[in-house]
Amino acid sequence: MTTLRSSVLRLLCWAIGIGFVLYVPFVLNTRTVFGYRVGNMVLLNLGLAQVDLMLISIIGAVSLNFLTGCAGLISVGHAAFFAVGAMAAAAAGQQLGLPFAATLIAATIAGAIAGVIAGLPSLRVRGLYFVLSTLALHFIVVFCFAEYQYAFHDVAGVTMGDATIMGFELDNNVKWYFFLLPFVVLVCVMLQSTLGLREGRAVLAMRDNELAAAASGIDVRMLRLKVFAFSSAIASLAGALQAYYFTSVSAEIYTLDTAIQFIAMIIVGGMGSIRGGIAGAVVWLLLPSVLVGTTVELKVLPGGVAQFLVGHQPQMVNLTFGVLVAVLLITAPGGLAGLARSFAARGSRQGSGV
């Protein structure tokens, strides 16, 4: 009876979760719930465009978490792979006239090639020297993107074509949401499934102890290149999607700050966990809007406190993120995913009476 009740409860939770995911874009788009108008504070100051960008960032975050958290290969050049994807999609779509789906494939292939090139230094150098090689890659790719932009497009940016697939044009945020959501689910399931395969277990073994992994017969050198190609291909796909979503991109948006933000996402969410990459992207992309909306509603505070908070919103957001990262590094190195596992284990022990 307990098992049946647990199964029914689990199915009910899944049904509620799926219903929420399917209905939330209409709520954020119309600012109504079942026809009733809701305030901005109730919706946590969130918009559907922010959620769409969060979905794209989730793809980038989980791909970096696979590379750094699961394989142990630290990279600060993740923004470069986004730039590669955008540049490949623009070249395939604008110069070659390929359809939207083909440009995404071209961007994925270009990202895999760039990943192999980025992983080559890992065959000879380790630690800080390898990190510096990924940093050099970032500036090389951004320079190439800028030269491509000035040669074939406008100084203001690279204009992307229409995002149309099978006659379905992605021309509003709701359509983008329902297009991106399956992408995110597919990528996350694929990465999680990969970790359960023989190759995935080899990746984890390489991260934990490279010498022991090599002694057990794993070709560590080739595995590094495979992981880089796999991770960067996914990141470049996300970069192409982001470029089409923006409709126009410029080399200036692929800054080192963007790469650092992806590293912060996986630290906050939890290194070595696909769920951690999801949680980190959600927090990093949505929390600023929540904080800004909260400061606006704090006008009832006495004195000049409310005026100070409203007048220093960017600084308060940066301060909050800085404190959050510092606190998590000190108290919960496993990030939000690690905290969730700890609470689940604690609840399981209490439920079993241990």
Given for the second form:
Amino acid sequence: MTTLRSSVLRLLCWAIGIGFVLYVPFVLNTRTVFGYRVGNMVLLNLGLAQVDLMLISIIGAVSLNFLTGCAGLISVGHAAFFAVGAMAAAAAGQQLGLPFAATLIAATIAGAIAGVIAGLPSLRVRGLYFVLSTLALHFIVVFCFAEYQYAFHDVAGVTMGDATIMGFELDNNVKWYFFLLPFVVLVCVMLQSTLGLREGRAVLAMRDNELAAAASGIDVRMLRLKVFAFSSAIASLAGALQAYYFTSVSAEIYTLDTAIQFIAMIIVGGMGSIRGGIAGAVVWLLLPSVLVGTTVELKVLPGGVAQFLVGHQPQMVNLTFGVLVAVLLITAPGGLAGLARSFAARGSRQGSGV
Amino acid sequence: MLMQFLASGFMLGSVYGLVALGFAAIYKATRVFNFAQGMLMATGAYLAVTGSVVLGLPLVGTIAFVVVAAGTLGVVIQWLLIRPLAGRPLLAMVMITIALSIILRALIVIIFGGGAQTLRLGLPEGSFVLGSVRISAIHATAAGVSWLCMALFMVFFRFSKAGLLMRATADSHEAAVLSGVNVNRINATAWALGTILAAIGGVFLGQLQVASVELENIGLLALPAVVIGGLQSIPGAIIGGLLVGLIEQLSSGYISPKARDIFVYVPLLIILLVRPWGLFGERELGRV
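Hand over the structure of the form predicted in complex with the partner chain; the form predicted alone is what we had up.
Everything in the complex follows now, all chains and molecules, and the chain you saw is the first one.
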């Protein structure tokens, strides 16, 4: 009985979740729920553009979490892979004249190749030194991007072609949402199922104890390159999508801060799980709007303070996020996903006790 | 022209060496790879702005203020962020310093605004000609003070009791604890010293350019400097700093200012691949 009830419950949760995900873009676009107008406050001050960017961030965060959380390779090169993807897509689209879908594939392949090259130092150095090699990689890639931009494009940025797939142009946020959503789902499902395969379990074993993994017959060096190629291919795909979404990207947006924000996302969300990557990206998106929205709309704070918060919005967001990362690191190394898991465990223990 | 670039590279490199030395002091004593070193340097420049512009202190007062405030900041950071994480894996340690730099940057922009601040401390200005090289007085002062600080640090590290304890802790954490060394206090001292050295470097770079949060990117050059020199080596950090300064001046002089990053980070990558323990470091043996 109980198993039937719980499976029905689970099915219901899934249905509600899917319905919510499918309905959200229309709510945010028209600012109405089933025909009723709702205030900004109810919608947490969100716009659909932010949600679209979040979807792209989720792809980036999840792929980084696979690399860092699951394989134990810390990388500050994720912004660089975004840049590789954007560069490859622009080169394939503008210089070679390939269609949109083909440029995405080109970006993915370029990302995989760049990942193998970037992973080469991992054959030789570990831990800290590997972090530094990705740091060097970041600056080298951004330099190449700038050179490419100045050579073939405008100083203002690399212009991307129209994102048109089979005659269907992605020209508004709702279309983008439904275009990006399958990518997110696909990437998450793919990574999740990879973790269950032999290769995925080998990755986890390598993270936990490299010597033991090698002794069990895992080719650790090859595996590391594969993981790097896999993760960077996904990141490059996200980078290409982001570039098309922005319609024009310049070298300046690929800063070290961007790479660091991805690391912050997986720390906040929780290392080593797909859920953690998603949670981190969602928090990163929601935080600014919620922070500013609440202070402005509630007006509980004296006028000066609210004014101050609005005036310093990006800094307040960074400050909150930095503090959040520090607090979570010290008190909850598992991130939000870890916290949720421990709450769930406590809940079920109490339930079975009664 | 070459002599000019070499001279300015040497003087700029001295300041980098100072920042890198602060970095190496923290790494050697506490094994924390401080990604916030660049931001600590920028913080130093803003502390100088606070001292000279906001508080209206004279030159000596400003310097004293910067040193005391930076030292306090270092101790607070160690106490608040680093100590709770003792014994945790590398990523946590790296991330906490990154979080620190995010927090510091946000605080600076909230307090001082995002724009750059001019920093005038009343140091000697103008320039003099030495042979075929024109040297600005501020550059010369910066290099001179940097070398003085580095010398002071070396003397402290080599001959004082605290320096001895610090070396002992760096050598073997457990053995130091067993011998009754207050390792927490040593670590706090290392953080205070590292922050002070970064802050002094920041004061000079703020003078040479302007005080802005973008100084962080220059401060980050301490990372390749330290690694090229050798993570374990204190003189290596200084020489790495000098090398980075020279590379920067030569590449921006002969090629373009944008080429700086590539000429600093490509050698870093090569060093990592060929000689990960750096030019002057000792080879670390992996433990099973």
